[in-house]
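Form predicted alone, single chain, as structure tokens, below.
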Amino acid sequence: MGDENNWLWSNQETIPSDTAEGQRLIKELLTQLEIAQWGSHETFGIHLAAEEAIVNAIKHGNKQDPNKSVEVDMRVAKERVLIHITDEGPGFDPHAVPDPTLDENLDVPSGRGVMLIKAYMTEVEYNAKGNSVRMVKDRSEP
């Protein structure tokens, strides 16, 4: 997919490993997305994705490190919203996280967040590295 998409809204920052910064970006996420008049439902399930991401990013990813930073790209369109998280942690392969909805798993913390990305967003895929996600959202409500 090239950039064939008309973003009407696109931000491209790189923030230090602060859970403040990361619920920075959200909110303006969340304003873009009321703005471009997406739906409630996606927009929750959009938000969901991006806060565990983030998050993911610079609590696993970068341990909290203050010295690294996570690099977040987030555009928004009126049929699409991209969203790709960089973080400069060892990474992780994301075939590896139990699988959370199985009995012995349900007590098992980790996991849940890349199955909730993978259950709200359109497309998900992991670098190879495994510390780079990029997720695209496709409108499905009018």
Second form
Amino acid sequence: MGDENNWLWSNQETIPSDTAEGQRLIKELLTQLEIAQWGSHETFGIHLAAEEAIVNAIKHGNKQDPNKSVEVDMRVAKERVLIHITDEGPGFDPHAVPDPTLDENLDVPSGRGVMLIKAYMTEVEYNAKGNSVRMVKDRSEP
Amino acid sequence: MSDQKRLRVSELDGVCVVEFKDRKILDDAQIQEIGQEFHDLVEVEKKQNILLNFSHVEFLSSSALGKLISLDKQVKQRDGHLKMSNIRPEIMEVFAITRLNKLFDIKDDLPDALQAFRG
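Form predicted alone already given; the form predicted in complex with the partner chain follows:
So here's everything in the complex, that chain up top.
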């Protein structure tokens, strides 16, 4: 795939299975979104999607195993943001996650991260194994 | 000790009013502490009418939503009432996407919520 997006910033890093490391990357992402003048509403959604995906990778994918790491690729352009996160876990089937918005699941405390990512991002793709998520947000607000 | 708490708790018209000290609720340890403080309010202090004031909260993750759901369950199991107020539009959107606005009793602001406890 050609890189026609004119990324203003990109960062590829492999981090340990430690949520503090994830927070550091997200903080950097938020700074870059601000520099690229993304609006607060879209920034909120990108922040939430990045947070959920990194936490999923560390906690559910790698089970916080200190010997496993998470690959994080984040890119920011004026009109597009790309976040690609890969863990070393066995993967999961995102379609098998029960729909948390069904009446019978409303009071189940977990299982909302995947749907929030889908709700806030423009494109969300998982690899076949289910240990890697690539998500894109296209700017829709001026 | 009380300075270490994540929640600021006061009593108003017989309602236990709970404010979050944090603007962002996403860190794992932080969420566990909030969950423990929720648990203590219901199970130890036996609070029945609880109002969560979200005025400081700018961001929360899905695991924070999980703690809110657990609190809601605990309060209902004890025949109590949980209401929420002062929720920013961004957070309201999260509640709407997840349909938690159907589960939770949400009021616009503090007076509105206190009024609802009276009624």
